[in-house]
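Only one chain is shown below, in structure tokens, and it's the form predicted alone.
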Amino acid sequence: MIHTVRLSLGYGDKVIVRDVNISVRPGEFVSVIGPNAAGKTTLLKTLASLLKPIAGVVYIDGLAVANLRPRELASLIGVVLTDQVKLTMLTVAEVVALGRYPYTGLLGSLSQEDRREVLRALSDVGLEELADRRFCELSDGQRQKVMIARALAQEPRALILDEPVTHLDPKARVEVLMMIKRVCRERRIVVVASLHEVDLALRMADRLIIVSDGGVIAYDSPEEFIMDGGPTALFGLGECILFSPELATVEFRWPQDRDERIFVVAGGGSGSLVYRMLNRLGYSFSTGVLHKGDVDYIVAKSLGGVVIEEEAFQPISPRKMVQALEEARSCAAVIYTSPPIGPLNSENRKLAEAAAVEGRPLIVLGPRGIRGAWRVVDSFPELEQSLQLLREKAVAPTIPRGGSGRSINP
């Protein structure tokens, strides 16, 4: 295990980060997030001994890593910093050899054992079959495995990660990290990693370190930093920017800058992207009926649109029926979602007919007929171009000539 008796850490007399008392357990994956310049790198250099603490202790399975040969050292600890290295000539296979140095001799020769370690590292992160490719043939996400592997082949009893997949895209990004949780438990090793993708931490990570305002807090799981409204607090989000822990997404709220007001009859998800799209072309909405819990209630309220809502696991009752279809009056168009449709919902396809027979412009998003749809779109750039149509008309619905949506007569 890693631990650290009441370590300060920064630069000569520089204290950037102080009192850290951490404890890290084999088969653990913990990331530590934080503001930039906070003090990420700095915690992950000094936990490795790249770096000298300024007072208190670390230590590894027991022994103080002030007092390790650098041999000693890079048996215990695996390290892969965010420098782009360069190794022209050499294999994938020879760069993971790299990382057996401590076990062999002045000359480097690799032993029988060494080889099959330098092939395990290989297999664990998925390479094996590109050992004898040179390393610079390789895409960004192959080569940071391989520099996984390389530290993987040290054998070490902790990992350290600074930003292991920043430099990645998405894709490569999910498979870089679940390779890691998976060798971490494989292995029974510690593994931490400073990660600036935070959405991506709180799915992965089996614990927080949070590092801010010079000193750094523990959580023994992601699920209670969020309860504890950690992401809001630690990077200052506000009216504009909010987090949902139902979710653990951010969403960002645009000035809505546009006069109409859009209804949206929608459920069981099939209104999120919906919202979302009205909210980044500055468009306010209202939503019903939507049932307590259910994933687009929650991401309206997040974009602040009026919810008609309606407990959960109840069916619709009359009162929030008549309550939605007041509010859809009010509004300039009503969009439906083409909701999954079930005994407890069903008012909502009586709820988008009964808007249109009294007037409202009922654009229907997939396909799902209602009685009195004005258009029927099957993508959202073609139900952005009918919101701009209904804009720049300004009237009630007719029957459009040309636009890529289906339209229907009331």
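Note that the structure is predicted; figures quoted are calculated from it, not measured. Residue numbers count along the first chain shown, from 1. Compared with the form predicted in complex with the partner chain:
Remark: the rigid segments turn against one another between the two forms, and the hinge among D140, F252, A201, S286 is at F252.
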The other form holds:
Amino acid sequence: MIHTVRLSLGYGDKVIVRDVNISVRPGEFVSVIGPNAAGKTTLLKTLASLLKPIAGVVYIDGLAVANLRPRELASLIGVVLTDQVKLTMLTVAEVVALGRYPYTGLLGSLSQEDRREVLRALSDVGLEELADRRFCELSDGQRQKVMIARALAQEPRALILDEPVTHLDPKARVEVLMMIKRVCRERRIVVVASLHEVDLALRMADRLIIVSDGGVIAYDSPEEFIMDGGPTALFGLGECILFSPELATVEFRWPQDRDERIFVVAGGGSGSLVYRMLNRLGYSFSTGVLHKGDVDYIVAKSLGGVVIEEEAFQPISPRKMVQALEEARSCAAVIYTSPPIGPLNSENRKLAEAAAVEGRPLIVLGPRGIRGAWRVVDSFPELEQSLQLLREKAVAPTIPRGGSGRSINP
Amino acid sequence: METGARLKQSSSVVGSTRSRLLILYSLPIPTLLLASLLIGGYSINLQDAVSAIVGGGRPEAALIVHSIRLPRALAALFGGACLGVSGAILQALFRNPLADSYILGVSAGSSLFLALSMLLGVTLGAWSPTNPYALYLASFSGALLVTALMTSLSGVVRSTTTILIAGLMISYIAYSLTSILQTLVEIEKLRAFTYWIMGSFAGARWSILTPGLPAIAISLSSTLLLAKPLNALLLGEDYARSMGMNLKRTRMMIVAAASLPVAIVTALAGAVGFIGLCAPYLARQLSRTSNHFTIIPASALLGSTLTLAADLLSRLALRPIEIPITGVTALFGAPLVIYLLLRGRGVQL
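Complement to the form predicted alone: the form predicted in complex with the partner chain:
Then the entire complex follows, led off by the chain already shown.
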């Protein structure tokens, strides 16, 4: 267990983060997040005793780290850093065996127990097979696993990791973090890891430590942090970059520089990618009628679309239907995403049919044909082409606003 | 259990590979030593050489072998080992394949103090300026002064790159002071000092070699004790500290352990360049490992081999005129420096 008492940290006299009072229990995976340069690395280095605190005390298993000798400290805390060591021809087993540093003598020869710990660490990270390979020949992910095995070979009570997966590819990131979480739960090790990738932290961590504005806030769960509107406040999001609590990830709205508004008839997830495409191409969109809580509802909202909404699990009411019809009439085109249709949303098909009847350009994406459709497409490139065609042929009248970019190149 | 057996097996394989490599690296040494006895301005055959060592033979040949060639060969043998070892530990300390004793400024400091002692007669004791102990003492003092300076610097600046540049600047200052001293003294004193300035084992005699032998033995054997911290330092200072290394103390020990052998070589032969750079590089490339339990003895053996070979070449190249040994070592050392600079960060340590 790690806990701190009124810890202030920084470099020299300059305090970066003050009054840190946190405690982490064995087996817990705590993620440290915060904006760049907020002091995440400084906090971790101070916890690992690589940096002297300006004030306050770090305790590990009740022992003040400042009073410990380097070897004692190394048998309590293992450290893994972002920066990768690449240029060494040591073998994997040799690097992991360095973790026995606090236990071996002057000549570093390994005892029976040392070998056993090296092996256990290697098997915990799943790299026994690579024991004799040279470190420099490994992939980034494998190297970082070796560094973790090395830290585990120290038999620490706590593992402190400073952005351990930043340089890894997406799959390796998740793999390495899951491995750390599993091993440390098994070994009952405290894990404190700063993560650059906030959505990873929100999915991975048992608890969160937020570093910002010279202080820290601890959350007992990532979910609590999300419900608090934490990510939006922490990273100063809003306007174009938004945090979607339902999806626990960051969404962004492109500047909608097209004049045409598109109406999308969707539901049940059939619209999510269409919204994203429209958003990316710079179209503003309206959509409906969507039930609250539908994934299309969530994505459309987070992308800033106009959503004609109905209460969850209620049939679409005539009032909402009229509203949707009017909204569709104000749009340059209607896209029908072939949503699953059932008793509660059968009106949505009628919405598309009405557009066709009224002679509005109706683009149908998917197999469910609608009589009178302007175009039927079955892929996103085709959908994009159709939108392009719509503009060129000016099927719907467009009123160009005085955009400076267009007048240069008529 | 199966993997356990495999790991055990693999580490014993490493052990036997290590001894095999070290035996391989020591193979050229006897031949080179013998060649050092035979080759030179006065021609000596094998029989002369053997009888000179066991006693007897032609008195002239015996005299040359015994009082000139043998101490010179041994000085190159031990001096080369010292240079190789000091290069290996400095490169690990600075995590830079370009680091060696010259960059730290240690040999420049040694040279300056040798110049002070020999040219101005400044000795710290009652010895005459040419007394071997006075020379060693001067050389040590210079090395220790720079070492102390570097150590205190390393306490203030954490970046090893900064220390590297500081070492270079200290070298410049020491060399410039040395050359100012040279312009101040008479030509006879200067000629005696030329050996130290140019770098040559030609001046190595028993009178200077024998007093240095215990120091050589101590300094070479003690460096193996640094192999463990040096291996940890390969991962960087933060990692080394996190694994229980007392960084400041270890760094001081490493700097001292690297300067002592350099001081010895400077007293024996003056400034000999590039051996400390090439020997560890070759050791790593040939052994395909970074483990200092292999690299340190391998650098010693390869340092000896390179130095003996370079010393021979310096005698042979423009026979009967001898050229300074650095004139030879620079020919293969300087291109290596350029190569390493071009490779940049891709060079393995």
